[in-house]
Amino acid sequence: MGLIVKKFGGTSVGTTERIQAVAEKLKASRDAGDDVVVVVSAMSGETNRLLSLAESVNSNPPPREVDVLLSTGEQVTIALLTMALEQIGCAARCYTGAQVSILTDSTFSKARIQDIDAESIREDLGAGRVVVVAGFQGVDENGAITTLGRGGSDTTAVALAAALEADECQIYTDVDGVYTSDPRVVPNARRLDKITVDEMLELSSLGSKVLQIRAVEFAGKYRVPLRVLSSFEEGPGTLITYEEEGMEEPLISGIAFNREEAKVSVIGVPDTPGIAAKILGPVADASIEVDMIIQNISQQGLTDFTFTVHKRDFQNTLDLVRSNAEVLGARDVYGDDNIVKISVVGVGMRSHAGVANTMFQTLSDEGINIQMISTSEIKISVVVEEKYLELGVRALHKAFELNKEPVAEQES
């Protein structure tokens, strides 16, 4: 028994029948003695429908008013879920982000949470009610409604769990946990019983869509135990937790990939101080995020500079760099959007050598050429041709034996 914050996404509450099923789950948890706070998203498809409405009356709708519109999706869900709970004899009360006083900054469409006043929630929990909170939204210091960006309900749930000092934050979704890789690409991918916050942060940033990265960051900052569970199947899910002193970790926990990468190469620029800033300055000014960067060793005073961006920003980036090529003194600028990034992630890398060699040799054995390499303490990422995505991921999954359950080492 304890205080549990549960979050249900759009698919989980996509119909009134599914909302009623969620209500039954919540009542069962409450009857078992838990204090329950639940965060819900808009019903599946509702946010896109509302965006379409906005664009049908204004081709460039004001962000402030878009947030007012989009916040209504979650308000529908909290009201319906609270009604469903009351129908089955479970006392409940719902709150919008503003009513809970989830205070954010004023960055409409991607606001960040600054503070939460959880006093009213505590009072309702003390009175035996299930508390239903609208995810994805808050209010700024001027009283304007804000939204947290796609996947923001995850962040709402973790932030509430932190504010309430909950025993666990449970994220219910359409998958039953975090897998060693995408089961649609690797059929024998294995569900992980647990994974560290650091590993989940890397997987989220590298393309895993299970959790919003800001939610994982929040969990790490405030040490909120986080669990991913299925809305439709019973099971233990995956616990996202912290490394324990002396705990043996698997060498590699997962393989992530990102299809939305494109690269731009600037050939033959003078190898002088500040050249990287001159290349990337206009890109940053256009609010384009850069991922991987490689600068070659200087040859005869010239160097090549390659970096990657999101595929949606590819043409804009290429145009910007080409327009600046003469100023840079570059011989040529070219791009390629037929690439993917494949990454191996695991805290076990910290204490084991040879991960990079195994990765590179495995790809070489499959005839896959590596175009770029990036590393961190617990991650190695490579860029390869897009056509090799599935072959590369499956080969690496097999090479690191991720389909097998880890064997606990015996104490000597």
Given for the second form:
Protein chains: 2
Amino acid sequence: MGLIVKKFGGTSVGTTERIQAVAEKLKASRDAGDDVVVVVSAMSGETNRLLSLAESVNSNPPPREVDVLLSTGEQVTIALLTMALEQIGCAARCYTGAQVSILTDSTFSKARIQDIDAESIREDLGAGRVVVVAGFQGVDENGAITTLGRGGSDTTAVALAAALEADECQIYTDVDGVYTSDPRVVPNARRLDKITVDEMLELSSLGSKVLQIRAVEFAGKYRVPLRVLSSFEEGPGTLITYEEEGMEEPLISGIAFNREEAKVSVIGVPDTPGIAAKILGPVADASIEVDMIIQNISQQGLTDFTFTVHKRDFQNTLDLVRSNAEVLGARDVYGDDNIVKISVVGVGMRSHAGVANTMFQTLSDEGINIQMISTSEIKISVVVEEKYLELGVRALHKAFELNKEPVAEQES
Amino acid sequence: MGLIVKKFGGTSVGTTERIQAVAEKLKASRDAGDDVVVVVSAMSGETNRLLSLAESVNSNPPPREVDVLLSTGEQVTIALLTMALEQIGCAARCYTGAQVSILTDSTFSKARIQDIDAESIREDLGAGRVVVVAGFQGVDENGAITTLGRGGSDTTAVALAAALEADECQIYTDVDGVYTSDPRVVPNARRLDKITVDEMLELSSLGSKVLQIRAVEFAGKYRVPLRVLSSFEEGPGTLITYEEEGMEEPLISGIAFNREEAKVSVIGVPDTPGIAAKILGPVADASIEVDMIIQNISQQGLTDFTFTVHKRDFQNTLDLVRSNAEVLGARDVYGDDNIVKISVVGVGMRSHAGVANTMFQTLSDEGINIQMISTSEIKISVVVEEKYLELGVRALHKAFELNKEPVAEQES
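Output the structure of the form predicted together with a further copy of the same chain; the preceding block shows the form predicted alone.
Full assembly next; the chain just shown is listed first.
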């Protein structure tokens, strides 16, 4: 067959029994003729256990040491999975991020992969071994252990698939594919057989947490065929594709939402060149990721500026911007973490008018007030009060008829 | 002051509270002007927890992966201790064995240190940092993680002290020094202020488990001043010295015992040149350490050969020797793990006759039958039935008057 990189998350390796089940799955794949590289996370609960140990000795543990601590989680899993493989007669070898070596920058706890030396992996595959790699972790140029942040194991898997030019990167999760929306919110949400990487990117970044956004970015950049499938059930999952010309696209692929964001508004700042950079500079310097950014039209030389960040960075961001308010000449700084972002995503909307209109009308019909709007080529996002999450998402799922199989997909 | 390498074992760092107490101790030492390098073990219980995880996925886990797994134990401790130091305003940095780097051979689970690159440690000390190093672990020339075997953290500490030319290597344990015998067996055993490295080596190898034998070997080889002291009580502990000329030695330093050994006897083998190598070759090839070796005089061209190994290697050794018995031409192979080795140790016995006689007479007076005898310049060991451990050790402690302060030591 081919070279497959598989990734199993914390729930899939949460007990030694589950690790043994993963080993059986891997052996079946190798016995079917595949070359198999597998990336694993820490056993579920382990990362939190380690973090609580850290907090009991330091109220604000230094990030360099947090990474030394957390990276032990995956190291335990790779050792156990390799032992389980050897036990059932499947030759295997395991590597930490530093050993592979997955070279990253030095942004502890949020490091970015810069290079992978896949040589030793190729040698092991050539010798018929399954190669087990610790996800989520790497090493910087000084030899310090780094981590990629939560969910970083997906990124490790895709980066390895790219470096090895794998035939497919398979992400095993606790869901059996990508859905038109979150089935917990929309009971008749439908599994998609295929989705374009652009749509997936929007869905992922907007809070349909099947995959980590950086993993999808990587996959898109290196054109790694990516498949999301279930650790616990058989099934084809959802294949993430690169747009094929001439293929008829469904109008809309899905409705995503994200309740993990908070918004910060800077009111009445002078509308001078570079004001956005002045506001967001200190935020970026603190390695805080900004999502939506909106600047209203200027009135009497003053403008209002609103952006969203992850809720965990909310207080920190608010403090930073407030301490900067006088220098900026801002009249006021507001924050609100009682919001949800709802997004309509689909590559088809590029060639169809009226999507935005349908979206705004549907929300209006339900009496939901829109606080922010942001658009891209293939998505429209709105921020509304958090309590409207379920109502808004269900109404939009119905309005765009996502419960029905689209004609284009049936033909493919 | 000077450069001190301190080592804290698993019990001393068994909880986050104890890790914080160790941090305070280290800060006090640094505040007093010392350059401090600290070596730590896994939190007590952690190694066993990890081993039982391993056994649940593989009945005979491969050693390479066992080392990947076990090395996470110390990695957790170094991260937590460094965090605890930073919390109390004491700059610190931590390193795994691979990071330092502690280069070893590739004998997984029993690796031996070959070289240490102490450069980064010197840089950190120069910058005023306490340097926290994971004990027990290293890295081989292929980048694979190795461990030194149980108790290897002592060896790490001494090897670092040698590489850094430290002024003292301080081993913190749950006892407050080296005693004339085990206080649990001999209630009036006495703490020694000083002991020579040769005596310590014999006491350590004979089962007074204050220090790991390889650590003491290393210390002797590189003349590292070694001090054993308590993690939990104040006190000077016991300094391990290199023999000073002209110093009057006490006759006997202590009575050691070891109930962790088992004996294997090969009966009636042809007394030909090379027979010992033929018997012990396969045992050495299996990386099993042999302690006592005795060959009786030849009778009618046949000889009997007896040796002892650690109890954990007993069955394996017996199987090896038995499978080899036919090739050896041996009449029979016996094993017995119901034994204890009792040893009288002291550099003074070199210049005093009669120590052996006193020892054998004392045991005889108690009705204890001696199964094996082995002697060196500074010790006499006997193997007796295990049930005589307490009786034999107490009788010898009394016979050599070890409860009394010796004249020579009082003057020093």
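Positions refer to the first chain, counted from 1. In this text the structure is predicted, and so the values were computed from the model without any measurement. Whichever C-alpha set is largest while still superposing within 1.5 Å between the two forms counts as the rigid core.
Core-superposed comparison between the two forms: the CA of D319 exceeds or equals a 2 Å shift.
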